[in-house]
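Only one chain is given next, in structure tokens, and it is the form predicted alone.
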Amino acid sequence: MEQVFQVFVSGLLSGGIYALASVGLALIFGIAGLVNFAHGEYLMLAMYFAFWMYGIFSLDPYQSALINLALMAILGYLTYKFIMERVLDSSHSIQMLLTLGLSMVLQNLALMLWKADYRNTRIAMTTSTLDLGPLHLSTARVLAFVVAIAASVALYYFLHKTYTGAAMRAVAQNGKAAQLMGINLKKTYALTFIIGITLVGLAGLLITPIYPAFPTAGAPYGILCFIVVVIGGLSSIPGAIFGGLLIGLIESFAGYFIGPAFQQAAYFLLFILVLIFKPSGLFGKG
């Protein structure tokens, strides 16, 4: 029993980092209804950000914070406002093309300056564990956990209590009225951009004392975050961040009861059977 509780609060650990992660990719499609294929890419930017900031200037990846998020939103708003900002009105299939090549691009330029060598951040919270009882964990995924919720409600928060947050939701629902009562949809669309893009920045950041960086570090975490934000429902907050838990524990138990072997097979029988019975994700719409 100790052992199956183990399994459940790592998966739920787990969890957290992926609904972080995910929850960037819900707001972009939602508000400015763009796909974005190369959102896995930023997290491994966000990685490679924290581990030079380490290796050059001696800060660890929370004490790097603030200047790797800043690095981050820096980076959507130059994404959105050369590339994303052409195709907001093209086809999803478009961005889709666009957003493949600009991973393909990302992927081999992290290649080309920083070699395919695993890049590990070791600071004392890497080996540093947490014994709750019969629990042992690691302080750095624990601490990744309550970052990456208190982020995820935050945003939540942001969007249904703030002026903002509001003008978001109005665009989201229908531009064009929007628009007509004043909010400014490009000024919105570069906003929801750089806060989707700054988000997945921090879940890179906050697996950076426990996973390497590396070119296509980031790769997985992008099918993964498409695949919560289906099952959650593409434009839900609360969808993508149920999702992510979802996703963290199904992950979990398959590894220990089954076999690590079938960890991705058990979340993508539960992509296909939510994609046949309720297209729309447990939270979304029909």
Contents of the next structure:
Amino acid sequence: MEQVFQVFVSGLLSGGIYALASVGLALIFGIAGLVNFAHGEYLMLAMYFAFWMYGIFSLDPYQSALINLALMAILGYLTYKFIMERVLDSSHSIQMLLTLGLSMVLQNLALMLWKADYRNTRIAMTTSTLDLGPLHLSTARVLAFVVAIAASVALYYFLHKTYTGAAMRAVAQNGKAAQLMGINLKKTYALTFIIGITLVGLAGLLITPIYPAFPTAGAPYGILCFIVVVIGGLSSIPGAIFGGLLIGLIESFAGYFIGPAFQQAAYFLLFILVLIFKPSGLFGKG
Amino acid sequence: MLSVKNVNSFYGEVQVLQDVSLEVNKGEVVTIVGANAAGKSTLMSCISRTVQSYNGEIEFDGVRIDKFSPEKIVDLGLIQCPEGRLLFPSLTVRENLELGAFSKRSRATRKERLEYVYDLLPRLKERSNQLAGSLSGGEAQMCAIGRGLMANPVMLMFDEPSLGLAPIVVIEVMELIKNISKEGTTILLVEQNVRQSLKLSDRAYVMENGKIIMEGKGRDLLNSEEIRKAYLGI
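Based on the form predicted alone presented above, generate the structure block for the form predicted together with the partner chain.
Every component of the complex follows; first up is the chain already shown.
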């Protein structure tokens, strides 16, 4: 029983990170209607940045977090401005192919610049554990979970309780009407992209003490985010949070009860079931 | 106040507007009447710049606006209440109204404007926290008009405000537009409800197949043979 509880908590902790990485994708799709298959690559870039900041300046990922996030925000803006803005009115398949290409470019750029080596960022927190009664939890993972959930919930409140958030939701619901209110669509899309990429970057730096950085480190997350977002209902932020936690749990339980090899298969199975029985997602409308 | 000169607009191969010219003077209520697909809504969209593919000159308050962005038009106080209201259905009534004051010209006075709109349309205050998507047709139209008023408009353009409303509500909406005009806002009204709209307008244009075919005082047009035959069926 204790072990099952440990499996549960461990799944929840991973799920928090999946949720954080996914809310950015859900936001970009929900507000700007843009499909981004390069989402995971920004997580990889944030991991590398955190790694190098530690390697060169001995700043751990938390100390370099603000610069890292600022850089991700700039990257998000540049990606939007020079790439995504050109395909705003194109079909999703064109956006998909374009961002798939972008993800390959970013992966290979990382490979060229930093080689294929696994880059571990070993800080004190990597090995320290929190002992809560019978539970032994990695401090870095607990911290990652807490920050991830806080950031995801903060995004939800930003969208629902602020004026700018209301304007962003308005753009999602009716672009023409939003324009008639004086809302600049392209600026809103840019902001959406900046926030989305910054959040996935935050997920990246939070896992840097736990997992190594390497050129394709982000790829599994990119796919996972898509699954989470589809399960959650595409543009729903609560759906993405719930979906992320759910995938974390499924992965953890499948690994424990069936075998580690079955972890991915288990959530793909859920993905397929959702697509068959509730294609609009668990939190989706219609 | 608003002057449209020789505007031509194409939708693919089809010419939607042909050499459309019209004037709206300060304080006037001007109506454009015409059948479905006459190009009335397109003209509105050209003025608001949500349609940008057209040629011709549009001037507002002495400034050429036909190259401006949609938000710049809103900033000048030239506000459109679009056809079909286009409320944000999963935002509350209050959020919808508040977004009406998004532009620079009115954002600072958002609170005062909201009070003003709630005073003018108390039913919206009751519905304040309800989702706009749950409003009845009449309430939705009131909300759309309220949202337009939030922008502190110099000139309001209404695109088919009576569309889909019960006759008694149409009268209510028309009364409201009349009152807005009395408070000094210039009005351009696009309507299929010819009788109601001509009654309250100073001048009117008749549009057919993308062209202005007639122009005159509201009352005169209301009494003209042609209009009575074509639009009023009497």
